[in-house]
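Heads up, the chain below is alone and in the form predicted on its own; it's given as C-alpha cells.
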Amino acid sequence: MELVCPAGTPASLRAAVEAGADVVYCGFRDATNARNFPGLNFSRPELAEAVTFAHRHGVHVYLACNTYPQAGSEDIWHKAVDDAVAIGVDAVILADIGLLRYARDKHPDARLHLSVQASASNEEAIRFYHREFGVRRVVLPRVLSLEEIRMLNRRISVETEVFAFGGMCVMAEGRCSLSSYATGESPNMNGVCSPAAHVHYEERGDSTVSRLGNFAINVYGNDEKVGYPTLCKGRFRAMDKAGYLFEEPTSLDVTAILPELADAGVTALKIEGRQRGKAYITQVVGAFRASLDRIANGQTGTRSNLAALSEGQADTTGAYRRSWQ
C-alpha cells in the first residue's frame, strides 16, 4: 500500500521523504486548503522547489485543493489548481463539484482525487466523481468498517485511500459546523477547525478553562495535561454528568490492522497531520515504513510503538473495526 505522508512546510516535507514517504501531501498559503494556519503551507516557489526534491528522491507530491470556493472568489480556487498542474503535482486532491469540473475542463490529464471533504462513502457517490471527472482515487470518510471497505473495493473501479494515523474526525468530513458555529470560520470554507485567533485559557481557582470563542471547552485539574481547544474534543455536561460527549481525546492508529487493510483492497494510507512538526513526522512516517516493509517480506507483528505520540497518549482503530452498522 502507498504510504502518502503530510507536510506542513517545506522542512517537513523533506523530513517526510526521507522517513520513507511514497507520496508527500500540502497545500498552498491560503482558503483553498482544509489546513489554512499561520506559519503553515507553501508559497508557489516553495512547491515548486519541493516538487522538484521529492522527483528527485522517486517521492510523488499530492496537492489539497479541498475546501469549497466561496462566491465571488472562485479564480483563487481555480488559480490555486492552474498553478499545481503548471509546477507538476501528481495529484490535484478536490471536493467541489464545480472545481472538479473546472480541472477535468481545463486540465483534462491531470490526475484527480476526490478529498475525504466530499464524504463520499458509497459506491453510486463514487462512481459518479469517477464518471463526470475522471476522480481516479477517493479518500474515504472514518465512519466505514473494513467489511464495508472491501465490499466498495468489489464494486467500484476506482482506488481508495483512507486514513492510517493522527485526529480522529468524529463529523461526516465536509459537512460539520460546529467550528463554524462556535467562530464563525469553518474548515469546509475557510480552512480552519477550532483557528488558534479563537482560543484563550483562563485560570479558575485550581483549574485551567480552555475556550473556543464564547465557548468553554474543557476545565482541567491541576494534575491534567491542558489540551487544545478543538470543540467536538471537549468536555460538557449533561444529565448532571460531565464528560466527552463527541469523542474522547484520542488518535486512529491502524498499524495493527494493516494486513486487514491491505486484504480489503486499500490502495493507499493517509497519515494526518500536516500542522505537526519535522519531529513528528519523521517518527511516525518512519514507524509505517517500517511496518509495511514488515508486511512486504511476510513477516507479522505490524503495531507500532506510537502511542507517545497520540493524542492524550491512547490510540484506536476507529470504525475499522466497528460490529454495528
The other form holds:
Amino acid sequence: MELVCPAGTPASLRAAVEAGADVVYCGFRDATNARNFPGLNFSRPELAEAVTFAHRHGVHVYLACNTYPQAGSEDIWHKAVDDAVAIGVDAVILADIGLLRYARDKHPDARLHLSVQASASNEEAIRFYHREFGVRRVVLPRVLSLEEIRMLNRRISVETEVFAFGGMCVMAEGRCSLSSYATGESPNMNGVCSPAAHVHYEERGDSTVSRLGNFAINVYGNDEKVGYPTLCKGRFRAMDKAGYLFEEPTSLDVTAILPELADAGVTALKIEGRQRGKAYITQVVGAFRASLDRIANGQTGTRSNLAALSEGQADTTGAYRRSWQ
Amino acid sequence: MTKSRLVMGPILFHWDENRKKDFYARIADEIDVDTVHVGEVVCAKRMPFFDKHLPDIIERLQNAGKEVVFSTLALVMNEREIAQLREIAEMPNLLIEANDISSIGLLSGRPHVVGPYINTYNESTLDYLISRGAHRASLPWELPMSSIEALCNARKTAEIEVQIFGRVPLAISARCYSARAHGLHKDGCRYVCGEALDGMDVETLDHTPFLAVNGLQTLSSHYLELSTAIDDLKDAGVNAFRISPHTLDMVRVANLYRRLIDGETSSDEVRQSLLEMQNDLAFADGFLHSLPGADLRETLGSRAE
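Return the form predicted together with the partner chain of this protein as a structure block, the form predicted on its own having already been given.
Complete assembly follows, chain above in first position.
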C-alpha cells in the first residue's frame, strides 16, 4: 500500500520524504485547500521546488485543491489547478463537480483524485466521478466499515485511499457545516474547521472553559488537560447528561488493521496532519513506513508506538470497525 | 412574474406512522403549498415503517394538486441502500430529489431536483447539474446571499430553492448519536430517535442551546427563519421557498409563509405569529448574512426603520 503523507510546509515535506513517504500531499496558501491555516501551505515557487526535491527521491507530490469554489470567484480555483499541473504534480485532489469538469476539460492528461471532501461513500457515487471526470482514485470518507470497503473495492475500478492516522473526523466530510454554524467559517467554503481565530479559553474559578465562537465546547477541571475546542470532540449536555456526545478526543490509528486494509483492496493510506510540525511528521511517517515494511516482509501483529502523539493519548480504528457506530 | 413556489420539505424526524399520515393528510387538504417532499433522508433503517403508506399518500397529495417529490437518502453507505436508490430512480411519474451524488448518477437524463445535501456552491457545478437534467436546485444552507445571487444569475432554466424555515441540517455521520446518547449501538438502536419529535436538544455545558440530534444527523438548535429576507431572495431570483416540518402546526406555518411570499403580510407578523405558536423558539439567519449560522441579524422590527 502506498503511504501518502501530509506536508504543511516545505520543511515538513522534506521530513516526510526522508521518513519514507511514497507520496506527499500539500496545498496552496489560500482558500483552495481544506487546511487553510495561517502560516501553512505552499507558494507556487515553493511547490515547484518541493516537486523537484521529491521527484529526485522517487517520491510523488499530490496537490489538494479540495474546497468548493465560491460563486463569483471560481477563477482562483481554476488557477490553482492550472498552476499545479504546470508545476508537474503527480495528481490533483479535487472535490467540486464544476472544478472536476474544468480540470478534465482543460488538462485531459492530468491525474485526478477525488478528495474525501466530495463524500463519495458508495459504488454509484464513485462510478459517477470515474465516468464523468476520469477520476482515478477516491479518498473514502470515514464513514465506511472495513467490510463495506472490501465490498466496494470488488465493485469499482478506481483506486481507493483511506485515512490511516490523525484527526478523527466523525461527520461525513464535505457534508458538515457545524463549524460555520458556530464561527461563520467552514471546511467547504473556507478550508477550515473550528478555526483558531474563533477559539477562546476562559478561566472560571477552578475550571477552564474552551470556547468556539459563542459556544462553550468543553469545561475542564483543574486535573484535566485542556484540549483544543474541535467542535465535534466537545463535551455537551443532552438528556440531562454531560459527556462526549459525538466522539471523545481521540485519534485514528489503523496500524493494528493494516493487513486487513491491504486484503480489502485498499491502494493507499493517508496520514492526516498538514498543520503538524516536522517532528510529528517524522515520527508518524517513520512508524508507518516500518509497519508497512514489516508486513511486506511477511511479519504480522504490528502495533503502533504512536499513542503519545494521539489526541487525548487515545486511539481508535473508528468506523472501520462496525462497533464504532 | 411567475408565482413563487412554496415547498414542504421532507420530514426529517422519526415520527410514528399515524403522525406522518395525519401530517400528509392535512397538507393535502388544508395547505396551499405547491410541492411536498416525501421519503426518508436521514436513516435507511426507518424506511420500512412508512414505505407501505407512501403510494396512497403520494396519490392523495397529487389528487390535491400538489407536486410530489421523493427525497432520497443524504448519506448512502452500502449495497442495500444503493439497491433501494435504484428502485426509487425507476419509479415512473415522480420527481426525485437527489441528496447524494450516487442519485445524481442514477437520475441522469431524467428531470430531477438537486437536494440541499448536494454541494452546489458555484456556477460551474450548477451548470453541470442542469446539463444532466436538474430542473430545480435546492441550495446548501450555509450559502451567503452573494452566492445565492450568483447562482440565480447562472441558473438558466432551473428553479432555485432556498430553505426559509426550520432547523438546519448541519452534519451527517455513520454513527447514530441518538443511540449513543442512550447508551445503545446503531445496530440495536431501538429507534430511540423517535422519542425526540423535533430532534434531541443538545446544550453546551453552560446550558446554551446549541444543536439537535436526529439519529445520524445533527441539526441546529435554532430555527432558520428568513421571513425578513424573502423580498431580497425574490429579487435575487429565488423562486422556491422550502419550509421544513416540525411539530409546530405546520398548516399555520405554511399559510403564514404563503401569505408573506404572496405579499399579503409582513415579516414581523410572520415572526410574531410563530412566537405566539411556540414562545421559546429561537431563530437564526446568520448563514445568509455571512455571519455564524447561529446568529440572528434581523430581529423583530429591525426592517421597519
